[in-house]
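For reference, the chain that follows is the form predicted alone, supplied as structure tokens.
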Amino acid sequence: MGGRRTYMLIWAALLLLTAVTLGISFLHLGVGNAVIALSLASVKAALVGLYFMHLRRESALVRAFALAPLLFLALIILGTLSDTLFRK
């Protein structure tokens, strides 16, 4: 695939995923709404990172540095949740 065509396909996929996210928001799935919305947001973020930030063709070291903040975010969220869930 050529460069311009790839970008157009990724852009169309992002628009489609955004439309799916919007459609899901009108359904009453309880906690499922948040799970589906966050999953779709993760897929969209991966597409942006891989194609628009050119991480797909970078070395493993650059990818590791791009993914490292996600580890710290997970630690912060887990720390906050553990404090909130186990309070008396």
Second form
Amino acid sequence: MGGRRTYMLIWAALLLLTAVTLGISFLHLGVGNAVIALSLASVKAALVGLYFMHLRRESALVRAFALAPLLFLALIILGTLSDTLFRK
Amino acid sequence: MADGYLEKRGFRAWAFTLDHKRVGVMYLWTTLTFFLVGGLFAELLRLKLMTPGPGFISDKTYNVFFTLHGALMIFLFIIPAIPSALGNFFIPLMIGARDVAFPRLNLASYWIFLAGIAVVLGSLAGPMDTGWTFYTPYSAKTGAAVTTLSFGLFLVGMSSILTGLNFIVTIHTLRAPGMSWTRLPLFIWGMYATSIIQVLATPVIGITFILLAAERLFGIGFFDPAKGGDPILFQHFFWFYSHPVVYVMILPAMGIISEIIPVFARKPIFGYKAIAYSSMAIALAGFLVWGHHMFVSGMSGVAAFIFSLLTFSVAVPTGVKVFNWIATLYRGSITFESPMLYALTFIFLFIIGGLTGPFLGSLGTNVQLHDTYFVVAHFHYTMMGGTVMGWLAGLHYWFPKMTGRMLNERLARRACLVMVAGFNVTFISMFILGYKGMPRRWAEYPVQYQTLHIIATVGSWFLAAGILAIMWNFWRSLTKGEIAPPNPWRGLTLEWTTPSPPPADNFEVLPTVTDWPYSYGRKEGRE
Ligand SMILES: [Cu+2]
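Can I have the other form now, the form predicted together with the partner chain, not the form predicted alone?
Below is the whole assembly, all chains and molecules, this chain first.
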């Protein structure tokens, strides 16, 4: 695996997803816009992590370190929602 | 006398060094400078507060000075002071390695730090008046160079992230043979927990600064309600970083105390695992409590309730540490050399700082005490009484190792007493002032508070005199101190097995570890 071909394919995929994100922003889908944009961005981040940053081939410890920040992201979202959802 | 790692002289030997010890020393000089500059601003603030009305500086200048005092002390001194200086110097020595895992990255962190400082100082060409917290909406519209300043702090933060990353990898991969995780010195555990916070929390403040810059430059409404933004969102982001970062300030200091107490009590540390794991617990719990800075900001009652409750969880691992130190002292053969004096001062002052925390974390009392001098006194007891005392304890403990010279012990002890006396006079007055309702950050105040303000200011003179005596001692001992033996305090951690100052590659032969480093009183020194 790896090799130039894979990298070029991933790069193409990233460009494609960017184009899709841009295109979607012209449609008016309400909350849907944010949901789609964030989902596409997450897919792109995952591709970069797995292929360009070689997480696919790394040890469990390194992968755990790479995934741990997601918990903290969830934390900041949860904590902030506990404020914004319950404001009078 | 051997000069060890200090042998090569000249600008290039320092500016392009890959030696973690030299990088540590450069951080030490830089942070020390900002400690003194920040302290100077504090003394000017105290001087103004002697009188309730207009003083020798205008109220606008007062705002600028307290912003400078806070921002310089927090970002350029207290966050990097112990991790980047003493951590850099001693992590490899204490785990039995020749350097950190990424020496070039280490040097790069220092230069990024300096670049950040240059930008920060550049932004201060005009007056900066936001306070060190940069709250929106004011920070989004003030004429001060907030964007430049936050770019500078962004660089400082990047340096902090890289240092943390370097330390994590170093501790994982470069431990000497036999140095298992449960044989790690407790300072290393403290630094490990610290590094995790640096890596996880610092990016959040970096992103926040970018959002603030985007709002100021492009008018994107992240925080402006008129554009659909939310000013309190800024406070969420800011404190998601700035609460955990108080543990970047305190955990390394706690690590130093855990090293010094057993050495000068000649007893094995009590509750090694509890102290080690409580560092990790503090690091994690620190991420759950940021909302306690926002109880009166208009945050929802539900959030206030949750954050208040969670705040108390931090007290548990902190208490574990304090009780373990005291249990280590119990029936020890205690001697009061200067490092121990500072360590005991840390415990004494930190207990006061720690116990006044729950007053502020409780919803009811917080409403009374929020944004008063009580808060100011509380965090100066934890940050100055805690971190700065731990930093000074570490400097007195490791000065012989870093420089090859002993300090003047008599002067060190007297300076400590003067400083601690002054500190308490200053900040106990502030607790009372705050309890009586004196708001923080006010240049002018009702006349009934004047007596306590004068007492606080006089105390600050003793505090300053103590600090100056300490600095004089450091400076003089660099050239005039007695030559230090390799192990003046009969310590058992690895840095004491190598000459003072250590050779450039730390150890002649890399050590093999067969025991944990706290068997004091059972065997004296290593066989
Ligand atoms: Cu806090």
